[in-house]
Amino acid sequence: MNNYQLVGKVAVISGGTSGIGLAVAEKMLCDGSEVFIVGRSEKRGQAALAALNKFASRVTYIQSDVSTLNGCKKVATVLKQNKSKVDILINSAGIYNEQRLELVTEAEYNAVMDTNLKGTFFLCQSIIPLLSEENATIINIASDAALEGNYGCPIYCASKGAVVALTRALALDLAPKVRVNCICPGDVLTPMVQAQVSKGGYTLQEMAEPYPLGRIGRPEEIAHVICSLSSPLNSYMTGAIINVDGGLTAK
């Protein structure tokens, strides 16, 4: 256990099936909370299921896609029916376009933004009225590029900035009873940006080039970042954005 503070605490975590999402579900488990995890794949859900099978009585899958209004009320109404009073939302679905702004099409565009940003909107939306009485929170995920924006992905830069406004005015409208804080990965080792690197035809090593650790993300290291701001031990926190990036954002 890392002490958390998590025990008895019930987190939901959208993308809960792989990549960081998977990793803070892993660590909240070992720190004694129950967790539910959506995703849109049901084959990604049961694998995912496999892997925190130590855990299976602590841990359910939520199969439903969050890029939808409807999909996120389905999350709610699992909920409800498990009779489960939320203490952690975690909104980390996400997808990647790496394409220039003259070359993006309106389907590219509505993909992006209905994962990216209608998703943590709308499941915000549908699980509010879900959260627990006391030290309930939300912490959403944007990036490095929602703050200084990057190279050839408009839209992934668009849609995360917006993730970041809308954790500021939803740290205003949900205080005091709810904390809302957002962290910003830099780049990380994941299904989403090993693919973006198969896609994109460079590697992993030039990827690392521009930060200041010489590497790229763990998981892992994200997970303990967004378990340790869903602690009760950081009460104090809301309106943050805290970057988890290497140093990328330090030059």
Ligand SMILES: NC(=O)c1ccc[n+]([C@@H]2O[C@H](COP(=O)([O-])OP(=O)(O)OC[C@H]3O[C@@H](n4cnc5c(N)ncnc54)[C@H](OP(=O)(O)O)[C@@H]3O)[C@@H](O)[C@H]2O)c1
Given for the second form:
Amino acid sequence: MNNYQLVGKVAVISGGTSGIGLAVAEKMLCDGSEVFIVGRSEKRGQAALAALNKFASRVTYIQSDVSTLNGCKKVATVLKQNKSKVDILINSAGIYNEQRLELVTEAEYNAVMDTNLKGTFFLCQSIIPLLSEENATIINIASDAALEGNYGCPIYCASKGAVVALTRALALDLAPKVRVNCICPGDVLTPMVQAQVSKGGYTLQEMAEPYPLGRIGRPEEIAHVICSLSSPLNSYMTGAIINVDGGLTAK
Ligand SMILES: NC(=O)c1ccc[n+]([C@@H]2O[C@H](COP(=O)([O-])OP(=O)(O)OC[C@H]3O[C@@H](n4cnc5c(N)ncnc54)[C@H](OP(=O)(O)O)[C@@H]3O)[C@@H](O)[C@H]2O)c1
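Since the structure above is the form predicted on its own, I would like to see how the form predicted in complex with the named molecule looks, so please show that one next.
Okay, now the whole complex, with that chain kicking things off.
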């Protein structure tokens, strides 16, 4: 128990089957929430359920692709069948793309934008009608790449920059009923980063070099900040864009 005061809260986590989203699911379950995790791959979904096995009665996997409006609506439909209200929406589903602008195909552009931006946008649209009247909150996951230029990944940077702008817009439109905040992690050791490192031909040590704290992050370190933000104790923060990046963007 971490005392985020989440007992009885209902949380929906897109991308809850892996990495940061899975770490959030585990912490929220530890604190007594009911959690719905969303992802495309049935295999990954079942593996996540197995990892969260000790909370089996409070965790549900929803197989859905949030890069389509229908996929987002499917999540809302399943939730309506199970629960009347949602307290917490975490938009963690995302994909990375490392490709110079001149080489990016239209299909790659669409895949990144549709998952990272459109998925966040339409999952919010689909879930907002189900949000509780009190203490409801949305947390979007952007990236340090939203805040400063990163080399060689222009679509990813653009998609995450848009998530920051969307967060601020929703924080205004949904106040005072719903708090909307955004986390910008630096590199975090998840399957996404493992794939990035093996494709990019660099090492984790090289990746860690620019970090003042001397290393990249762990999923549970990002999850802790997300759970703190979701807590009803955190009742005065909305529209905030929060770096959790070992000091990377402090320089
Ligand atoms: N790891 C980092 O260094 C880092 C840094 C900054 C920001 N972020 C952001 O943090 C978020 C989580 O990243 P992560 O590192 O935890 O990645 P990850 O381990 O690859 O997990 C990504 C999750 O998103 C799901 N997903 C991807 N596309 C989806 C879609 N169209 N519909 C539904 N689910 C989808 C994946 O499941 P399926 O593949 O089965 O769908 C998986 O559960 C992402 O938004 C990422 O951009 C990560």
